[in-house]
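In structure tokens, the next block holds one chain alone, the form predicted on its own.
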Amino acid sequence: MSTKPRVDFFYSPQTRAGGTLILLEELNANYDLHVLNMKEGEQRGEAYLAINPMGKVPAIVHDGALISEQVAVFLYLADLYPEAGLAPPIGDPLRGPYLRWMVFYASCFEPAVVDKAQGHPPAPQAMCPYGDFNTMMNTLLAQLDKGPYLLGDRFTAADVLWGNALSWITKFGLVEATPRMQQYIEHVAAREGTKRAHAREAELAAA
């Protein structure tokens, strides 16, 4: 019998949620997977909205234990299953940079990409959390840059994050990927647990 944490995964296909499905399978993890139809609004139910009030994905419960808010959910994740090696320990010199790289997605790269795709004008820089969208992909690019990952030679749990986004935006042509990013991209993207997770999304898409 497997002693693994078991996590209850809350998801719907081809939202944000498809993140984490890839990290708990490069995770190895043992998860069981509640997907919501959000064409029909199961999302805004009565059932759902008792777990998580947002609304939204990706969630998980753990140990009664609700982690909401993409970022978050990835640091748990990683934590959880030590094992797999794909989040930094405290000590290890590679844990700072982990940490910033997973919350300057959130705190950066997601606003300005929002702003971009929806024609806003940023806030005044002195107000903005991105500063500005140039420097904050020029600062993303000169990180690339260090490669093959994120954090140089280790694959880490950012990778996910940040590879399954950056495959999304380019794809839509919110942002235009520079020989560099599409090679990030592709070598997330042919790893095992990416190239699961993203069949059986594919199935559960079509169902």
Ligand SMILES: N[C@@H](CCC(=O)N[C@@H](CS)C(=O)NCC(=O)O)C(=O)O
Given for the second form:
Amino acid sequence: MSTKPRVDFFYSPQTRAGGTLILLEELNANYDLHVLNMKEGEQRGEAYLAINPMGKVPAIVHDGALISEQVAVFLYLADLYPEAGLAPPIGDPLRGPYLRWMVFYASCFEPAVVDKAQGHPPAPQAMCPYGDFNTMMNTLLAQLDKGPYLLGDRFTAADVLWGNALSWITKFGLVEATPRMQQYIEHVAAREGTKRAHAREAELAAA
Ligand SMILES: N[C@@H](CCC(=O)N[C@@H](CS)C(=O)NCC(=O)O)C(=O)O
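In place of the form predicted on its own, output the structure of the form predicted in complex with this ligand.
The complete assembly is shown below, putting the previous chain first.
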């Protein structure tokens, strides 16, 4: 019998939860997939709100605890399946940069992209969580230049997060892909776990 931990995963196709599906495949995790039909508003139904009062995906439940918010879900899962080697452990010199780039995504990149997409003027630079759009973007691009992966030679869960997010965001035309960014997106997308997750997502979206 497998001793691998098992998680419940709350998901809807073509949402932020797609990144978590890729990560679960990359980790070879044990998971039960719960698909929410957002067209029917299932994420706002009583049953799901009792699990995640935010009515958002992705979310996972493990050992009775809810973990919501994409980056928290990523950090939790990558640590839960250490045999996959996608999370530099505490004590590894890459642990700090790994946490930095995970949190940079949620605290700088996403708010910047959402402000841009909605045409919201950013808050004054000193108060704005991402400073200003160009500084945030140039900081990311300089890091990508250190590649092939975000943290250099080592592929981590941060690449699953960023590879997928950059792919979506450039497809939506919210950010223009530089040649290096495009190369990074393709490099990450070529992985077997990522391909499996994309195939599964396509099936689920069609259903
Ligand atoms: N802060 C959340 C945001 C998640 C989020 O906004 N998910 C969207 C899908 S991309 C959602 O569940 N929307 C459904 C709704 O709000 O009704 C995270 O980082 O995971």
